[in-house]
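Here's a solo chain for you in structure tokens, the form predicted alone.
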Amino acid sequence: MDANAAVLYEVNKPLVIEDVEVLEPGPHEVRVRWAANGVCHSDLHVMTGDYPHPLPVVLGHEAAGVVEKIGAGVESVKPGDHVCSSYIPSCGKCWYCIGGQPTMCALRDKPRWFMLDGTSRFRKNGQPLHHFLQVSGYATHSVLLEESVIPIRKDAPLDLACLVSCGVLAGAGPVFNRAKVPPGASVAVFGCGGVGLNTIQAARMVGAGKIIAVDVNPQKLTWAEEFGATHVVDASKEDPVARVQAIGGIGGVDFAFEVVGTQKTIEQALASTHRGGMCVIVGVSPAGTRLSIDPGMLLQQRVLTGSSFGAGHQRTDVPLLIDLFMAGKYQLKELVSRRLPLKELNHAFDLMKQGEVKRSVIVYE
């Protein structure tokens, strides 16, 4: 069958939106048609060749939408079923699933940019094209393993349900399930876009004290007030850590959240903890990024770690988190500034790097 899908064909040139050929799903494989796609910077890394990849690729791993049809041996979903798709797999099987770390699943070991047993699901002319993260969200229709897709309630709306496809776990599960920040503890979050917000609005649910917003564009501040911070910072005005070191009181805060990826922030992070304090790093890197810290920081018992797609179990998190969404505990909707077909996605990243945006979702007809 034909889906009309974005194609990075080089670095640093926009998405070809095109028509390509999506083959039948094989064993253990399942079809869905797209409702809507979140527009990550993950995706943007690649555009831009931060995040080296092979080309040409169908990107998207932010997706919501409908199975359409499932190969030989599926178990978990059926075709009407809801889903959302799951950037990093959950085979269930492995020492990491079984240990209780499923988000460290083994099949992250295997090249991402194919189906399991080496081939495309995609073609263009007869060229196989790439998948990115196993999703390929950026299509009307993908081919996905049965283990990257989550089912889901069917009252939940599908634009907005996509977002927790990744945006709003990796913001909000390092709060609940890598740093467990208790009632009364004080936060810092580095960053606060379309990410970084949910890190901020998980903090509030669960009681945090003192929550600071640490960014450089006004507007964003202004959101994460919006999310619950209770503090802002702004970073082009002032020296981020004395600041945070000052709101936080005794050297600094509990829990420092750094959601933008680089050296500079990463370090700030750290250095904005007190002793025994703990720095989450959430924000994904350019390839090459190095980090200079003094390993003094570290032997006063402050802990630099990180998390992956909310460090927890997604196939439950997933729907837990919707599920708070439609019980009015958790904010979906705000987190929405745009709205936009296919045909506009590179547009949309472009509002993405203006700052322009908290999320933009491309939707489908």
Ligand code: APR
Second form
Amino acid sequence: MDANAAVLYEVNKPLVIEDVEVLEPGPHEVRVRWAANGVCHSDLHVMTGDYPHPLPVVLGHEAAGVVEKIGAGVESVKPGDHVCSSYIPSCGKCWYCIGGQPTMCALRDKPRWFMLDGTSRFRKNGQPLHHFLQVSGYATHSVLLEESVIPIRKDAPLDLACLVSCGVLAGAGPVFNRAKVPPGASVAVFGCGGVGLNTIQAARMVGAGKIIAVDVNPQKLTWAEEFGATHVVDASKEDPVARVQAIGGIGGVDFAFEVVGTQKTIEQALASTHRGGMCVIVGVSPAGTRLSIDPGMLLQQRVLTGSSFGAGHQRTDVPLLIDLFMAGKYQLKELVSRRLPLKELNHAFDLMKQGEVKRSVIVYE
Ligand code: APR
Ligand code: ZN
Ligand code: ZN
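Now the other one: the form predicted together with the ligand, given that the block above is the form predicted alone.
To see the whole picture, the full complex is given below, headed by that same chain.
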């Protein structure tokens, strides 16, 4: 069948919006008709070459839609089921999944731009196109591994549920699952974009005391306050480390989250914690990035760690966050600045680069 898709043929060139062929789902694969896909900075990293990826590729990894067709042997979903994409699959059988770390699933060891048999389900003029993180949500339809779809309740609006597939879980999960921030703790969040706003919101949910938002864009800081920031720091105007340390009060904060993806902001976030504090890396840094850290910082019992897709259990965390939203306990609507058709995806990335949106969502008819 044909799908309308956004294809990246060359870095630093616009995406080409065109019809492509989608092959039938193979064994243990499913075809999903997407309803919506959120516009995330990780896609932009591929478009700029910061995150090298085989081309051409159909990007998109923050999607929600309806299962249309299942391949042989698929048992966990059926046509008509509503699903979120899981840009990190979980097989439920490997050492990591059994051991309670399904975001580390062994399926990550295989190339994520193909299905498990090493081939693509997309074609253009007979030539294969690469998948992205085995999701490729910038297409009306795509084929995924059964392990890459998470069933969700049918009464949840798909154009908001899609946000949980990356930005919400990737941003909030580190607070709940990695740092396990207790009530009253002090928190700093470096980077208040579509992902970081969820880190702030999660910190508010768990009852953090001081929630310090750090960004270089004043508009983002205003939005950060709407999601729970108690203090804001404009890193383009003042040294964020000194300011966060001062607000923290005892030499720094209990927890710092880095949600930009640069050497500088990771080092700043770590330096903003007090002795014994924790810094969690959430942002994806360009390939080749290296840190320069005084080991004394870690001797002082600081913890430097990271979080992948929320560092929890994606198959239960995604539906749980959607339940919280449906119960009026998690803000999703407020995260969306723009809803755009696929043909305006290049414009959506321009808006992100210009810092003019919280999140844009691509919606399909
Ligand atoms: N200090 C603080 N904030 C900064 C800095 C800096 N030096 N530089 C940029 N920022 C802010 C931007 O102003 C923006 O608000 O970081 C934010 C990034 O937000 P988005 O562009 O919306 O990106 P997002 O989708 O949230 O992704 C953030 O997480 O998933 C990863 O790959 C993704 O690395 C990216 C990060
Ligand atoms: Zn993302
Ligand atoms: Zn696994």
